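There is one chain below, alone, in structure tokens, taken in the form predicted alone.
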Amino acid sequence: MIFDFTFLPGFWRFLLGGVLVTLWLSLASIGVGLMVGLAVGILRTYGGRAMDAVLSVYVDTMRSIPLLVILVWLFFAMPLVTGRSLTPLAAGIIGLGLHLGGFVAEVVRAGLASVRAGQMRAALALGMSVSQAIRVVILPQALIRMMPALGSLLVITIKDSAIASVIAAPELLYKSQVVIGKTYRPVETFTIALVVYFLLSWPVARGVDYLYRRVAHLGAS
């Protein structure tokens, strides 16, 4: 088979436009994600066990559901359930976030849970309060532990931005699509959105990487 590109210069500036929002729509959504895993991992760990049980629903809630229906049931079921629609861009940011969010939870709680409990009763001792403890001594450690996990879900988070494709969120392979059904070149199009697909997600992956090597030695406790 020989590959055609000869089609390209009429469409790399639409295509262009589907690799800025998959850019903007990834971002945000890890945004999202982090904040939020951020937040329920903490309040998971030291919230009691009341607080646990709570968010341990949203948790188990995103990680045993699909991304791909928490999309589909966000654009089009819930303006049904209340009246009111999102955009396919913001159907995308936060269900992308939401998903990402319960597994950042999870990251985050064992992260908090690797630190020894002497070093949150020392914390104590000095005259810090929880919140202080958790903010200076603890979490700064197990952010350094978490690195790893956390890199991979940022990259899955990025790859996972084309599934939003299906609630028609502009973002490439959606874009690729269309370009496809105008020139029909599917093998080349689709090769295109593989390669911008690794050179979005590699250097993420890499650059967390030597970023954890370089910093490793500072969450040993």
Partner chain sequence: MTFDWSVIVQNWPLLLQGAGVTIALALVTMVIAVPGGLLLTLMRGSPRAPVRGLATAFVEFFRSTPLMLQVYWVFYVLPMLTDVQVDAFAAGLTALACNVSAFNSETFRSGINSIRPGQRQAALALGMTGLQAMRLIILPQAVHRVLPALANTWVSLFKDTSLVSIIAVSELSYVGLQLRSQTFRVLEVLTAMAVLYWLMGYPQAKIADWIHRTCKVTE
The other form holds:
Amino acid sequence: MIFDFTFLPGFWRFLLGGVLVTLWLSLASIGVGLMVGLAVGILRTYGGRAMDAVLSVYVDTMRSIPLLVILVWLFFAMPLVTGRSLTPLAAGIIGLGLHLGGFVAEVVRAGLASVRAGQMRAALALGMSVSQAIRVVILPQALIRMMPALGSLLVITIKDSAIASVIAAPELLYKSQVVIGKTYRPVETFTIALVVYFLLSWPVARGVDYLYRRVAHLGAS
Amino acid sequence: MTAPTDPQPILRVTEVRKHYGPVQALDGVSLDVSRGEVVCLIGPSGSGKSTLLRTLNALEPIDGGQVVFDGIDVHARQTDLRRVRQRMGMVFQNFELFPHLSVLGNVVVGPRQILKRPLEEAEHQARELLGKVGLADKARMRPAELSGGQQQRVAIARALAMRPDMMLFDEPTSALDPETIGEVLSVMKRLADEGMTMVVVTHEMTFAARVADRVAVFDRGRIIEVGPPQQIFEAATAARTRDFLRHLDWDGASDLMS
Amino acid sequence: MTFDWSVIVQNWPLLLQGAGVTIALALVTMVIAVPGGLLLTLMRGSPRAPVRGLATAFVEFFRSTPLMLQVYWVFYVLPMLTDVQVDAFAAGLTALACNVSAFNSETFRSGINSIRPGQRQAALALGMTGLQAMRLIILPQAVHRVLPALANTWVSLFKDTSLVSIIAVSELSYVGLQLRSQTFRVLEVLTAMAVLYWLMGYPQAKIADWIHRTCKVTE
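Take the protein just shown as the form predicted alone and give its structure as the form predicted in complex with its partner chain.
Okay, now the whole complex, with that chain kicking things off.
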């Protein structure tokens, strides 16, 4: 078994472009997922029974359908319904974001529930509105407690972004396949991709751990 | 019982009822509180005194009756509850300071976020209030770094920062170590001396005897007796009141009354 | 655009077969990955540094890289490195089992760490061996922490089996994607596939929630 990396000088710019797309795809999906998840988690907690029932269907659907199926459906099937096609990257961001949103919503719900009921009472007794109490008192405490869970969701999203290669989003895994198609060096190319993904996600996991240890005391009530 | 009737009490509670499932937590409670008056609510655990306190600012909804604060029907649908709550300060058994904010932040958050006062004014007032409760030097600390008694004094300052017309205390010393109870009670006494209207749920009979204008005794969701402390502690008419006081080893308050 | 759902009816047995493979793949993976995770956990507690290091590296590697890439890697790279020819199913199963073992190892480790050290000391003081203390005292107590996390892992694993479709293991996703390109009834086939996953996954998510609630009560 001989490793042959001589093809690399010709393709490293191409692969680097894939890394940048992976980063952009992950960040955009995380943005979408956090916004959707925060809204859904808050509405499920404070929005009444009917709202909770409706949104639980969304959350549990995201928990039960594979991301690959969601992406493939958004990219290939949905345009047949709406008459408008999405770019692979847009379908990737929407699919990853909605999928992540379901999981963020669960984390947000658990985080909000973990703040003692007395904190809400104290905020209301001061004369705050419910939305003010959530924003000023409950959410800041809950967010700190949610950090480890949210952090692992970030790592999962970076890794899951590779699944967007099935709809030809030009991210790292897809570009690796293109390179392999031209060079037929799967061992070297996939190994490079593995190392890069490791370097992207491992520091995020450790960084969140570190951050959490520094601020954990602020969330204790 | 011949309680003097104030024609315009700041708070009028009429026949308030409240049940949790089959349990009748409040079984027709009526009580008037005059401006500047200190009323202590005493009685065994689960007798409904804390529940009543929470219905006063509608943290608990009621099933029947009426709570009127300064002419406003607190539980009426059209009432601006936030406005009512802003005018009633509340102090909780477990302090409920906001752990993600500094001591100063806790006292500033109400005036800043709710009353939209300028930061400088709010901080100035907060420092004054912290000085008043004897914690001027703790402004930058986190609630978790303070003792229980210190935290409860911050909670009092936080409530006062809204410049309330009335203060509600829900067992403010029950979660405290014995050695820090005194500092909280003395802050409360000073507040009473300054003429603050106060409703205090407490197990501190000495405080009730010394500071209260009137004491209301709760039992099983009802007020069984109301009157000045001398009457309640020395000449209780209800047998249950005497039972309750005996359980607390209360052997007469004569030495305190004199 | 007209839709023709008869394509689903005609190919129903094929889709069901795919669903069967999906279920089997998830089951076999978990059957391997529970002991696999335990083994990794024990190795990470080993007094020998190389053993510890190897297990830790294995876990960190499989937790920090995309499963889809792991599947490719096992399928293309492992045969070239080791000269062992593996079929697609075996390669997919290997990647899934390694991945889930790594996650299970984390689950077991945090479950065990949640038990006070005094419990182990008390067991040792009674004269138990380290393994006995683990088996008789620590693990039974850690179950309440471990079961909910395992249930979550199961729900993820069930969905993750779809990723081995990229190496042509004929589970539900692969069958669906093949049918799509053979019949050109893209919307019908992909929707049917999503609905099938939903029908299988939704109850599993609910059962996982139930396990979470049950374990919280008894804790």
